[in-house]
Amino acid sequence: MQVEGNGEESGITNRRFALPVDAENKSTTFRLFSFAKPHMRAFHLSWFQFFCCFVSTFAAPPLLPVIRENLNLTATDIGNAGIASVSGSVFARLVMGTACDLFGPRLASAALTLSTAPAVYYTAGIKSPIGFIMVRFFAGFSLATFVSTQFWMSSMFSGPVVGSANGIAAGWGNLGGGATQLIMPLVFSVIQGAGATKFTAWRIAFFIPGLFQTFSAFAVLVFGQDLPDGDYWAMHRSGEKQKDDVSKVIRHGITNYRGWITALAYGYCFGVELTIDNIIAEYFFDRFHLKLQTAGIIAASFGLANFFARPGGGIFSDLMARRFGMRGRLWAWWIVQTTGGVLCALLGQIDSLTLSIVVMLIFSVFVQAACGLTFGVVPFISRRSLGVVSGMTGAGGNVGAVLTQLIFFKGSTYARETGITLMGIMAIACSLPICLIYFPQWGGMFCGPSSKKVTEEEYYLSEWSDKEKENEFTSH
């Protein structure tokens, strides 16, 4: 697969790179099956690391029928554990964004992945509900590698193809949420078949995702590179890249209202996806009285749609931008996310197993494509505070998941099917503020560009003061 940019950014040949690049040495093409250094190598390392973290974070839900029996978990315990798994990374994603801006995505992501792997290993030794909740909380911190993945892709690929790069990297990473629904029951069955009791087999099974998570972190450290021109630490030392002021980086990120809107909307596309990852296997197991493996296969099909759905959203965003500019990206995002909300609400109203599976599969495509479309817009919001805005948006996804599970899926206040319907309605409502996003150089959903003729360069340079520009604080 190859995606190419066009127009002024379509690329120049640079003998230092295997791919054509623009003036900032960002690749203007996206060649999926290439491992060319540094652009495509960064792509493959980032999605694989995020995939491993996703598998680890959601390794428990497909084994819940066994785990809850072993640890005597109540419905409230299970709900709290699901909330814990996605709440920890709210803060971690905010910090990860700033860490990427200051230290680079390579060191920031590898450090987090290595520091959270022990929580995955320790799952094998828990003996109480509170222990189960705590390991899911700390393992969930690793989901912040999503921010480094998006930051890394936005640093390596130019505007015409950045939506595709972001969408495919995140989509293939999120694929871990579906893959773990297949992997963990399979690993559990193999270990049990080797002679272990079921209460021992599920514990041993957690060493598999832990090992892969550890391996991915070392791979990023050894083979990755922060920017097309080198690593942050080397460029800081040589003077090629100036160290920025952390307070100003954060301030410019949090004062850009567009970042808050992307965070809200992402809370009800990716937040919905995280919630479904936590509840869907148990939902089908309990409501339709299925076997554990059968429920796991159905649940896996939701997450496995990330293989093409989220990448498709990113590619669709780029295609709409070529035809309609930023307005095309925004309209496509709103339409797809709203449709996903409608299908989610419908899923909760269906009593037929076959129809539920069909609607769930269609719903999965739209909600995951909406995630890809979100990050077809995020890279254009800020240059100086790209990591902060990416972190805010990513954290918004986790906040949405936490709030949704607290309100609709904690305890027995709502039946699972009612909670799913109400979650869909929330998704529809939270997509409406997308219409408020406006760029003076490109316009918004209902308005064209500003009459003041603001250029793209002027928009981004406004994040630096005149004094900072004089001191060559920008990294052009």
Contents of the next structure:
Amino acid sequence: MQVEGNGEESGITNRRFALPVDAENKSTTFRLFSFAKPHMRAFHLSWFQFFCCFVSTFAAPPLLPVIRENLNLTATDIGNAGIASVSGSVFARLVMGTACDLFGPRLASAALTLSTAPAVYYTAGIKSPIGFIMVRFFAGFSLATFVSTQFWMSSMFSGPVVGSANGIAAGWGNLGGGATQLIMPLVFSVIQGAGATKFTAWRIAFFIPGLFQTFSAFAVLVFGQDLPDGDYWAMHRSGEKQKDDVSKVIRHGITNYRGWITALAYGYCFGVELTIDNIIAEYFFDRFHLKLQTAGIIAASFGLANFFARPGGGIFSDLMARRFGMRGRLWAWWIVQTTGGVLCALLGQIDSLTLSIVVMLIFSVFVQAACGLTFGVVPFISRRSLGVVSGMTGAGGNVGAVLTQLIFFKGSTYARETGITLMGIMAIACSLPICLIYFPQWGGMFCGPSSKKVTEEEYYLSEWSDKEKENEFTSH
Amino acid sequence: MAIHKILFASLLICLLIQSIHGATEVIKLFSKLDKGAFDVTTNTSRGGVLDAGKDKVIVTWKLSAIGSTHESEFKTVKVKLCYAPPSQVDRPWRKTHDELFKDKTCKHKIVAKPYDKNPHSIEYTLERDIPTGSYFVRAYAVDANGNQLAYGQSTDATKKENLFSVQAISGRHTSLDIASVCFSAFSVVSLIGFFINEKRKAKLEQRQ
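Starting from the form predicted on its own, produce the coordinates for the form predicted in complex with its partner chain.
Full complex below, order starting with the chain above.
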């Protein structure tokens, strides 16, 4: 017998969960070492798939010293490829939000991962700078799995733990950007040791991230589940999940001003992170005359801080919410992100190598925590258009990276160190709009909740028109 | 947090070691080396663009008439393949710096031989990791401590004459291309397969 999922206690339904759940069957706790269906399993599948996509997208930078000689690349080609790698997913992240709202995160993410895997495989056959830019562009689309990860976690985990779940899943996914700087050179040297010549070994190496990407998508399709109560297709047919109107979902997403503020702010925490991923190894190599391997280790350590820094941001957001509610989440986010911007501005001004590394490591913790704090707020902006708002914010991250690289890091208008300082100043400026976010039921940074005493339910139901609410009731 | 501390500590240690090494290096400038100490000539096995991995260049060097004031300190001759200016454009990793330890002009080693006053010649087969570009050859005279003292090159001071061009190997193989097509097709086909399966399951659900 089918029972309505909403508003029922978990003990009464015929579905049992390993973790304690709330009224919507979303888990109220987070157990990292569990793989229990469906909540923790969804967590592990989604972060691992996202990790594999990050590894593939940033697989080229650590091998550039070999690739640039094989393909006769210029510094301009390399810069363009870097911009291409993060610009593809601007569009993909926007679409992914809507796709998740319509088809569910499981199908949407696996479809993207499987359809971008050919770009990674095809890297083995490129012959020219154009080919290089193209494969980086298309492989970069896979970074949109970020949106499906956030969407999936927001569907599986309830308010008190959603910040932590989002933060850990995204942080461990972003880890791929650091891990790849260690994995790819290792795979390359193993293949070279097996007898392949340099210009062939790097090509073979790309099959590894490609295969991981393919198999992570299979795992998601076979073992994953969209919602605690089942998959979208099952719930559409049984009438449990009403199919929504695409245009209305999109409209409610883009007309919510908070989504635009989070998109801008995310552009200057995650966007800064992506830019640093692309330029930091070169920066240390050129400014301090280090060996490429040393510069690579430093570059990797920036990305590897994601292991705890971004999850830390999410957990911190949840902690602040417990004591101070949404206002706590907003204050924490603004303070951490602004501090990150200050440290970034400082980094460009430092002449000593040791001090640069220290500042960079502290800066990496703050900027990645800010990313985690962003997604402690995003799930609360909209229920109906959660996917669209997540997609806008995620896309905003990449737009920030593209803009920053175009303005400060293309050609030789600014010296690298000046570019880094200016990026930090821009991050401080673009974090100020966080002060403008206001929820009538919870308040904003500088204002308390509305005197009209709006409840949480009223805020989310206001996304549906009266007519739609009527239809919802009469069709049952 | 523990991992953070370990990473940070190991980085600091690496840096300390590097900076100690740096402190003992003598800063030498290219412009201060004795120019034209050697007569270096290159003869390519055929005209036109040479193929890396296949074609050969005959390199000869001997002490020139100008010689060098430091000739008594010469221990080894290091012969290197160097990038000509057209191959350095928009490629900062091949840039010429006056400070010798920063200079990236001559990155490919041809041969290193103990120094003597006789003329030497070797037949150098272009290695398979030589990139596409135009090149010349330079021979450095090095003392017992590894410091450069003098050099001679196969081209003039403006690095415009007597250059030769090399075309790199592609590194591509038919087997790799076939493998990438197969794996790509596998990914896309299995995606379609999963979708069809989902639709089938949905139809079955509906019938129940």
